[in-house]
Amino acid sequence: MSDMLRLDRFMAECGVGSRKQAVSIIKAGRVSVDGNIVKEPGLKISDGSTVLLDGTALKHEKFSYYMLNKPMGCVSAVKDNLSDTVLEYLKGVHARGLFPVGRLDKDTEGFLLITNDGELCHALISPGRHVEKTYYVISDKRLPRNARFLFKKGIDIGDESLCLPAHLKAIGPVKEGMSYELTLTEGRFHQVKRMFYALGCKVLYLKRVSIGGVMLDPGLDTGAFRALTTEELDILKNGTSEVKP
């Protein structure tokens, strides 16, 4: 904690449940502060303050990180007049300050990073960084012969440069078209659509299952979302890689 903070929050925040909860758990005579039981949720304590319930301390994280399976139709910003924002798929969160790390368009799917940690989020969408991003692609007919080589080489997408080499993997065919995974280590504005369009294809959906070696966990439904584990934060935190040959 950076500054004073009521109890009912310290323990929402500290995930013993909703402030509601936390509430009554206090008024229940469970929780303790600096050895005294308290009663009042509404207490404001510092961060030197030990809290115990039921005579085990209560750890409060200065940051939390979530993986959302984002899906269609909402937007990665924390607010937003007009549509849904990926904030709200996060029920029951009660941390602080989070927001989305980069965004993903409106139409596409995948694992968006919550966080609030701003540190953090500098690392993995800094240029300079070079942070391995995967997508799942249906375009709505094959790629050229040579597309491996040319995302390889560079796209050219109309901007001052040619996009940073990118890895692509031809997946099978699909019933809307062609399948591929594309690995980029950039993020321009709408850069797969853009990337398929210059060779000619139309991207029909999209989809990111990885961010910097940390997959979209397989069994997280769409608009779901968990705390990564501590091993996924890990190589987030400590590692960033290049795009393979």
Ligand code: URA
Contents of the next structure:
Amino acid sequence: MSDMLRLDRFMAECGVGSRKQAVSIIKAGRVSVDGNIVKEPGLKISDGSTVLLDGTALKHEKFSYYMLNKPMGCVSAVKDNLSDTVLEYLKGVHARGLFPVGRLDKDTEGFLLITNDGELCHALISPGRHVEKTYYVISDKRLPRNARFLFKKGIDIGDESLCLPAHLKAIGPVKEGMSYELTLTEGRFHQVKRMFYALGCKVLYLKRVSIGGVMLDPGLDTGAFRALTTEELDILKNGTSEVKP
Ligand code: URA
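Could you output the structure for the form predicted together with uracil, given that the previous block was the form predicted on its own?
Complete assembly follows, chain above in first position.
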């Protein structure tokens, strides 16, 4: 915690509840700061303060990290005048300054990391880092026979440079067409859709299933979220990998 924080906000950011809930908990005399019961929600808390709720210490993490299983129909933005944003799905979360790491299209589902840690965001999306992102794709038909080779070589989607090598795995036929898993190490605009389009196919359904070696939790319903585990955060912070050409 860098600045002095009001006690009610500090508690909300520790996950106790909303600011309003924190205020009533404080007024009920359940909170002590450095050994003294405090009933003033506006009291300023500093880095070294010990805050106990019903005798248990509250831990204030500097940053928050959430895995959202993004549903279709919402935009990967903090604010939007027309559509729901992904932040609207983080019900009951009171951390400040949250934003989505990178973008998924409005009609794309799956793993979206939401945090207020700008440094991690930069590490995950900066082009030089080549963090792997894997997508489950349903296309209207089967890709050409040599598609795996073409993805590995680098697809031309009409940009100045070819796409970086990508790894394609055919999963099997589904009722709408054919399903694949595609792993990329960059994030160009509509990249998966444009790569399939370059090979004559249309993406009908797209879902991101992993980022940097961390899988989307299969137990998370569409639209649900949870905090990242310490292990997941460690993988994102310390383990990046590249698709071998
Ligand atoms: N590629 C796309 O085409 N869309 C996404 O949302 C993500 C990757």
